[in-house]
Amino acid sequence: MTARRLFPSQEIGSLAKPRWQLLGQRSEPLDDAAKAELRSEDERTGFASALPAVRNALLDGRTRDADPESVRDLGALFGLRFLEAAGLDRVYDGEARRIEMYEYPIRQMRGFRFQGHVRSFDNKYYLKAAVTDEIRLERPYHLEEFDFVRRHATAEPKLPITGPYTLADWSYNEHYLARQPGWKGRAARRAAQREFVVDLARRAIRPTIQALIEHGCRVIQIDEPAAGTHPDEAALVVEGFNAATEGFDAEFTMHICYSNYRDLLPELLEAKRCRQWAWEFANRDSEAHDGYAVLEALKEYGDTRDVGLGVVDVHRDRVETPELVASRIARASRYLGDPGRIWVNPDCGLRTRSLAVSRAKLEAVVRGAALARAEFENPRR
């Protein structure tokens, strides 16, 4: 296997879709500044050159000649350029045909109805579904979308999907409770939510992922954001991964946004097959606080899995310097005490962005490890 530079780089999330794609997949003709975007983005990356008659339909105003699909495959091709452009080692397509991370997945499993809208974190709203009956998966997802980006990508390709821990925690949890007996007390609803937890790694996430590797897929990013909201149920967080990914032959990463990340450990450690880390650190460092110091409890235990470093802050539209991005790489390097460890990435993804202050947010990051590679590679006496 072909060694590795140091401080490679990586996408960590979704994008924001860009206005042409939005109005393309509902057929609605492209205004002027859709159009204006698609034409500058495809003389920036050339991302359209692999289906010139969707862009041509869509520039031309024959929106309706581009189906939804095809409209689909041209904004991948676009997050997917967009990320390779910005120099990343590993990528995706920004998520570019999914709506959002937990809707879709649970759409392919029986045994679940949706109850209405209800807000999120981020003033978002996602439909929240109750499981109230055994689940049973329709078929394997993320397939096609990951074919594509496999077809099509230059870099190597790294697919995020959405943990079984969280799937749970964003349900109304009515058939596993129902089924326990006696009184619904705070045993009872651990109990319920352990099952819940457990079937959706096991009858849901599992078989897709042994699906995707299948398909070729080596590197799986299991996005778990609702681990850092129960810390006292890391425990469950590590056993929905452990009954996910048992046995299968890949490299899997555990993506966690905005958690005290000392409040999950160690339990959080006994994640078997998990090589890296993928969390957030930008978002809380400040000249008050440095938000790389919770690196030193991993050395604290003796764990020695790689990091995936988030150096640049990705709600706020403030554009970190490379050097900055530098500084937290060389001062992560120390408290980790191996640099060959790290991978760098935005906190988390960078959807609320706009796209001009993501693509200068990747630039940073990827400039920014490059500082970091000639300081460590030639270091100054």
Second form
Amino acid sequence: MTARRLFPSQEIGSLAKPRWQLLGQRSEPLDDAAKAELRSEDERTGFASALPAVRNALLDGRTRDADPESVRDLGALFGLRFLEAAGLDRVYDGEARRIEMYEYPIRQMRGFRFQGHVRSFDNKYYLKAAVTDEIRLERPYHLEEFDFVRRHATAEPKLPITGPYTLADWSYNEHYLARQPGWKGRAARRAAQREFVVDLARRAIRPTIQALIEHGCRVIQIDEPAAGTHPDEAALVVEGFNAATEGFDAEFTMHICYSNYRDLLPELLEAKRCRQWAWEFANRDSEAHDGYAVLEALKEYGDTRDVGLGVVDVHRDRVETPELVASRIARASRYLGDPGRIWVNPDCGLRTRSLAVSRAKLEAVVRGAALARAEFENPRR
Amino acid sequence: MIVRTGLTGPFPRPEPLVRATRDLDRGRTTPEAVAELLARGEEEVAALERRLGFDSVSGGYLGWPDLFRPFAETWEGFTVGPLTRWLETNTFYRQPILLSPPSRAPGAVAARLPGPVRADPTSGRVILPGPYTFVSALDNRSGETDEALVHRLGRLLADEVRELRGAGFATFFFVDPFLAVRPPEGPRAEAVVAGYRAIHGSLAGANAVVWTYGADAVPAFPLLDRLPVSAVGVDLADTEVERLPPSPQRTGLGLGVVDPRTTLGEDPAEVARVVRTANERRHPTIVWLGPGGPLDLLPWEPATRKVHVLSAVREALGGGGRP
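Next up, the form predicted together with the partner chain in place of the form predicted alone?
Every component of the complex follows; first up is the chain already shown.
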């Protein structure tokens, strides 16, 4: 086994879908801007060379000759090469085939009924389902997309999958709550939610992970962005994680963002098979506030797992300099007391940023890691 | 038992309005078309409220992006800040940033009230942020202490109430969940009392109900019982009715009896039993029944089913129609 270099880099979530993919999936003709985008990105990374017939059909205005699945294949290749070209050590496909991280997995299961749109903020909504019956997985998901990535990736693939706690927290709980006797107060809600999370983990996420491992998946990121919503449920986040991953031979990481991590400790540390905490930090880091100081908590608790360090903010267009990224890595190294445990990545998925901004931010991640590496390996006197 | 029913916060947008607002963001429709659908949606909610015999009409506050935006966008001293999680939910508000001591913009908030509320003030329900929650939710860079700010916002809201009272409005709901989520103590608690005293001074006989949710309200009752308001509302999904303390004086009681965090329907008979228990513990003058928290945590259809439960509970309690 070769030693890992310092500060390897990784993707963490989805990319914005290019316009040509969105139009092509709907069998709509590409406008000039979409054609120009497809051409320029292909010139940049050569991603379409593996599927020239699809590319040509889109560019020649024969969109109907490119079936939606082929367009998604092209989109996945685009995402993969986009991340590889930025220089990342661990990559995926930018989640090019997924609707988003909630609706897609829920649609692979029975026992849920979509209820309608709920406003998240302003004019942004998400389709929310209720669990109304026993959960049954129709079939393990993400397999075809993983197979595709594995066939085409030159860097190491890492598959992201939404965790059981988040899927439960973003759903309405009818089935399990109805089974609770008496008034449906806080105690009943908690008991029902525990059953829901554990069932999701055992009946849906676990068999999917098992199938992914059988397909050769070695690194799996369990996404739990809802983990911080109810800080007093940290033990339930862990119970779901453990139920989904126990006994499997793969490298698991847990992604959490926009949460007060201290509130989740020490319960979170009981996630037995988690090898890496991939958390958002850059969003909370400013001249007035050290966003990485919370890492001291891991040291206080004696936790020695790897940390996927969010070093660029995914909610602002301003691109961080490599020097800023390097300084963040250096600070985090001091807090952890061990630079060898740090991976670097964006805070979260970059899908709300333009592709140009995403590219610049990913390049800042890679260059910043290189600067930090050079500094650690050849420290200035 | 005198029972009143109504909404205590925003109602979800109807699906056609959801589609229109999304289309607007994607440049596929016009602001005028969205405004028309918004007005239609507010009328639809108001018609539902009337049909169900609610004592006052809110129109669902479908146009308010969040509880604070009408203030953060119009009052002096504020700017609109980053997306911030709203309590323990998967919804977010834009955090108001207060850069200097605030001042009102007369008429600005009134102009943003839903159409059905403006059209008939006497039956309209005005829903405003409570001063403590307002301060708890904002980023205070004004130089004033939070205590002073709670009192100041109480006075500004009192001015708002005075203006609206002059226009004929008679029912005011102050959404103040942080009173239960993070009960204030010491000087901060005194500032809350002072803020609501200021509001009380502007009511001129109108109803003012403080609505809490998001946590067990029992620890906050020593303070809640001191507020000079018509009633204080608690969310029975978080507060055990058997633990409600006896009331030191004859006043109203608000009960959040349908839970917007689940689509599971409540049983009106079971809810009525719980309301009777609360009545025996507090002997309120009036019971105000409503959703425990904002119904826009649900989509339109489930939320509509929930408000029908309110009406059924009132019937089960013998509360009849509109008082």
